[in-house]
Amino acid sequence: MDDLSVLAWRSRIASGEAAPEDVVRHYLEAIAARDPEIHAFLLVREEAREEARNLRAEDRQTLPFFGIPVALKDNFLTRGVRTTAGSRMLETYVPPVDATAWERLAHGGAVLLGKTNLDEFAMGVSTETSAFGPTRNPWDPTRTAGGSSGGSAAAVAAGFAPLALGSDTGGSVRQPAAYTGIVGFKPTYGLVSRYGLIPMAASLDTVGVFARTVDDAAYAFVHIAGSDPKDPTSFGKLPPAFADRLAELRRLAYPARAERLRALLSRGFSGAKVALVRELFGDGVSPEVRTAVEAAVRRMEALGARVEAVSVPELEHAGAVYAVVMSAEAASHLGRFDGVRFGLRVPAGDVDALYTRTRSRGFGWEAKRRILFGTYVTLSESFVDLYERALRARRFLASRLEALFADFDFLLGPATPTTAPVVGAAGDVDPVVELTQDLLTLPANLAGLPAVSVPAGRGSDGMPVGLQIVGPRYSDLDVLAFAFAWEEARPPEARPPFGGKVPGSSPREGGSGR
């Protein structure tokens, strides 16, 4: 049995060529064969076989995800299924509710295949801060799969699942997608409910999608997007044109109208105005990444895109702004894990000792570091000088990026400065090295903009390079359409070797996986 995209699986299931239990068995066998080496999953659900078998046959044609296995980053709450957030603090936690994003997929007929590895409470760039060990890159197991959603990215790249969800606070979907050669999409802040997502930094967190193809990512996005009264940060009223287009795409229930979905995404490059932000091609970007991305841009120009270089010097402060805002919010969220209200409890003789022992044993080093820094930021003595100034700087940066969209449709650049680093390269605690992995992606989070990483080629080491496309708020479908145009137009050497097999196991070079 081949390993196919979501849309291809839906076609086979709808026509009766494949049964949901066969699809689930295919992926469970792939996980059993290779995940001990990759460690994409923290929990694999054998129950998925029975759940797939029990799907109602009459829903085969109408439910958009009927029989499709999905992997979830383990910071999405799943009712009755253990959710750890990659931390000893929640090692035995079983939630009573489902996250809204997963609930919408499940109502559409999706089957939960398992929960994937992540950096502890999504704090990290390589899954190496996970309390349960790192995830390896399927292209080269000596390399990291990125983070914090590295488990979800590796699961899709390795052929363990056709679709996965992750969370993106500073690049945690786009960075691992770039490292593993797949599509990683982060929507406009507030378009997908964060209810049931264990928070890292509430004003930055977004729910993102991992897929092998852009149309798979679009298909998933339009079904999980939408207002949610359970999430106070969920959007209210959408711009009418965007709302109409979103509704039209959502009505394209597979298989009858799937080609229509692709047609709506197929706009090509003609007339598109693209800005190359010089600061996103800075000294930290490796020559091989720069070469791959510049080759992609030249091809787009040849096919009709209008490209112009611009400068946003204020972006040099984005890392510092992000570090202050993220750490302050993360420290605030982690305050609830004290041994009394949530998670692990280490018995002690008094309350102060209970707090100390529980948090010392439950949190890893990265969480402790961010708690300490975030607590310092929010102290009354430093609050105005640090946190409030960072918020003002954030608003200014966002306004500078938004101003570019008066003249341009998209911003383009590399998604990561290098290809996937070797596991352990960042050392035990090196926040500067860690931050550089997200410097190209975090501006979109500070401004709440939609962005996608799509494969653009490979470096001299044979590892994938990701191209990042950023658009203005509520341009999510245009960003995906532009990414789709690139996916269709890119030369064979820029395509990931998908088409059914894990890289390194007789891939079909240039296959689309559809």
Given for the second form:
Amino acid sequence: MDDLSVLAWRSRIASGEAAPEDVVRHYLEAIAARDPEIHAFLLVREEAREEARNLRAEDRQTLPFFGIPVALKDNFLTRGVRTTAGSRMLETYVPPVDATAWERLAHGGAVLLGKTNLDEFAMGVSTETSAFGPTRNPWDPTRTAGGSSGGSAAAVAAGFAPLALGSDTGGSVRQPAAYTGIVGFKPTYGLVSRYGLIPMAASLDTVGVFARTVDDAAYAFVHIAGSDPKDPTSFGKLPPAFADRLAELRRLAYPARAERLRALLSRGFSGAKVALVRELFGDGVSPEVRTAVEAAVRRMEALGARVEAVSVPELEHAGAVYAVVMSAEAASHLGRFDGVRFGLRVPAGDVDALYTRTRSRGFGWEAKRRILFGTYVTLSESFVDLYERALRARRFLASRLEALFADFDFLLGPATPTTAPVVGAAGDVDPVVELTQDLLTLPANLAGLPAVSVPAGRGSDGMPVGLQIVGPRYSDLDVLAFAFAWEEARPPEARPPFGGKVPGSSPREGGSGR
Amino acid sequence: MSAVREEARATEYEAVIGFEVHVELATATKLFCSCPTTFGAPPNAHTCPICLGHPGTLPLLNERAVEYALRAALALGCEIERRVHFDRKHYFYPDLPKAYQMSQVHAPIGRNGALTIEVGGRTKVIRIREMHLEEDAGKSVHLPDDAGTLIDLNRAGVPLIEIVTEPDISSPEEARAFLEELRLTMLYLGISDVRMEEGSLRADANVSVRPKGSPVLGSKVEVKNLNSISGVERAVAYEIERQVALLRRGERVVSETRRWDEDRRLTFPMRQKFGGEDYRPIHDPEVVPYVLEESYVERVRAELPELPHARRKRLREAYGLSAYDAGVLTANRELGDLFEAGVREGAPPKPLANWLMSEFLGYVNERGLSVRDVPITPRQWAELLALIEEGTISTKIAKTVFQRMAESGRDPREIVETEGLVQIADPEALRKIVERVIEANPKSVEDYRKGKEKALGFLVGQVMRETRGKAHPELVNRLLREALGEPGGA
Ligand SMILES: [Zn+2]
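Got the form predicted on its own; could you also share the form predicted together with the partner chain?
So here's everything in the complex, that chain up top.
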């Protein structure tokens, strides 16, 4: 099932069975064949062939990502490669620097395959606010791939790339991962440098990983994690035990050590104490999702996990808190797009008109809505009431969630209330509807907690269902280990049909394509 | 309405003045990136993705700037905010790259401080309301004939401290004294060049007037564009007069922002910025709050230099200097240091102070040098004064010796010996020269005898010339009079 996984490719490349250019060719062909229908990419790099050929052969044993093609959400800065954030505002923007997370993969020998679609400035839940049109779900192109990192999720799910990076501010990695039946991991806030990630709301943004398997996600995570002098929010001192374990895992550069990595991740279920938070498993959850997730929980229980239902009533306010903090920061970050130094400029006679015209034309409806809302909540007369209170409420919520971890190892529940909706169903996205889609994922962002969405199975509509596992801060490797245990333990019928079985795609090993 | 009439009836008015002063910190790099802060580079030479506000770049707090701000806050006697964090003040302006300015709105690093000033022999305490750290904006250059606007972002992101006073200042003289004292304090702290003409010190004055003794504050006028200390004094004086004149006529003072025109010597109303003053401040989510440990604050406090006010006092008390002398020596920190070092080497304080303030400062200023450019050591100063005191050289020769010292750095004793500058105080040796001079200048001798006292001066000068200035001047005088007899005599 992991024919197309990073670790499988690494073994093959290391042993000489496959050359990096073969791997790149395989994916470019898959993209050429099917991306016109899916629209996962905003930019596909033919140059990747040449770059793969130019990799120094002697590095193939030692570099962890030697020859691995990677897709990046188009809000990661790539030096010399156009980066749009899904907006007209940056349609022709070529950044002067690389994002640190990408730089670390590139130093590890990864090849940039392309930039993937997203909601404009990562503001949305379905890539439908992208200025360049929506991404479709590889399982069923009438449906959305989710958002805002929908392009990266669809790319991995459709077999266009073995690994992709996304950003997760309120669920933008976990939700599309759930909709497309792959693994989407959001680390503890600050563990992966945000340098070079075009911010949506800096205090909530995290760099996340999309992969087909949990060990791939863990492999990528340990190599991009760690403090970065360019991102002061990543300076935080790590708990020593965590830092040691991270370093140990990072030393497992490929090849030949896949089994060690799996062994380090594999912890099984026995003794694990799991909380089912009522508010994260509420009335809004559809029968499709509920059935699949409940089956998963029962199986874990059967395998030794101790599961208990708990309630955190304060979570009812998480959506409001999130809306205020997120939009205040988002409006603030977006001020710099004024037509003066970079990006779109709509010329005008005076500077006020320059701002007005540039911003009117450059921003889509969703960005404008958040700018207005964010501006409102920070106006001085509302400031004390809304923004300050939201910050206090956020700290309180975070402390309530942290307190749960005194008694439990993980929180468990669905990653999304429903399976992937039909494209256009959201229409003129109702902000309230949108919030309910994020409601299950955003608490982890408010509290800065690590969380993963891992496929739990499929709903009766045939679409993937994602299981969300949330742990305390710096429990990233435990969260991944738990997800790994589930991946190993889930029954065959709960396995998403990877490789060859995604409708319409024909990924086969060796890169012969269709 | 009645308030207006009451104001008009008043015969005496008093001014209430407060300041908002921006001081550019002399860190090597900007507040949130590693671009240099040096003045005068080609436009936009000192910019990078961070200070240009490129999306995805992150601010990196310059801890040196925090230390400088802390130094200033401690020197001004402020209570220190231990948790340093920044807020974003939002507004759109082409020279503000991120469309927000990083500042400390909610928790300024210093609060409730004070600065003591001296005006007309009195001291007065000006309370400091708050002092915070923020980044500067860039500069817009408007081309003539509406040909467009150019932006220079070299200054964008340079660290500033803003010092806000309580309205404790009540005259133009106090305003001047406050700014001079603040400027000097910053110089002593070594945290800024405080050059008003280069914009590293910028002051805005809030001026209002009210009937003397009234508890009610008058309408406040903010006066901007003050770019010299004397300009500040003039602008404040003008504004007080303008407001008093309005009140006397029974008119109202409009609360507004005015600009000082240094050429025309008047203030005029400024166009208000569109959109009012709501900066919608939010906590900056990208700068990790920075905790100033108690031990760190105490270390910075312990390392504070002696400040001007204390130094003036000490110079007066320890060396018996006049307030004026102590003021001059303190106003130039290096000059004061030189003075104190010279005294430690044994120089008599008062004569040394005189030499430094007249001969030395004259030399330095004439040549556009700074104190440190002149290679005379404190020990050499002490020697020079000793030579004068023991009568080896005259004050006049000492001036020559000083010139040689300043140019070469040589020891005064060596200069005196090798150049034979020792004073001739031997009457026998001088008498011969005096006779020669009388012989050679019969016309002057005649003039003197006819009562022209001036002619004596000429003859003294001739003797000095013959001895290349080494003759003891009083002795020459006496000898000449003896030789010529009384003026007006036969
Ligand atoms: Zn810079």
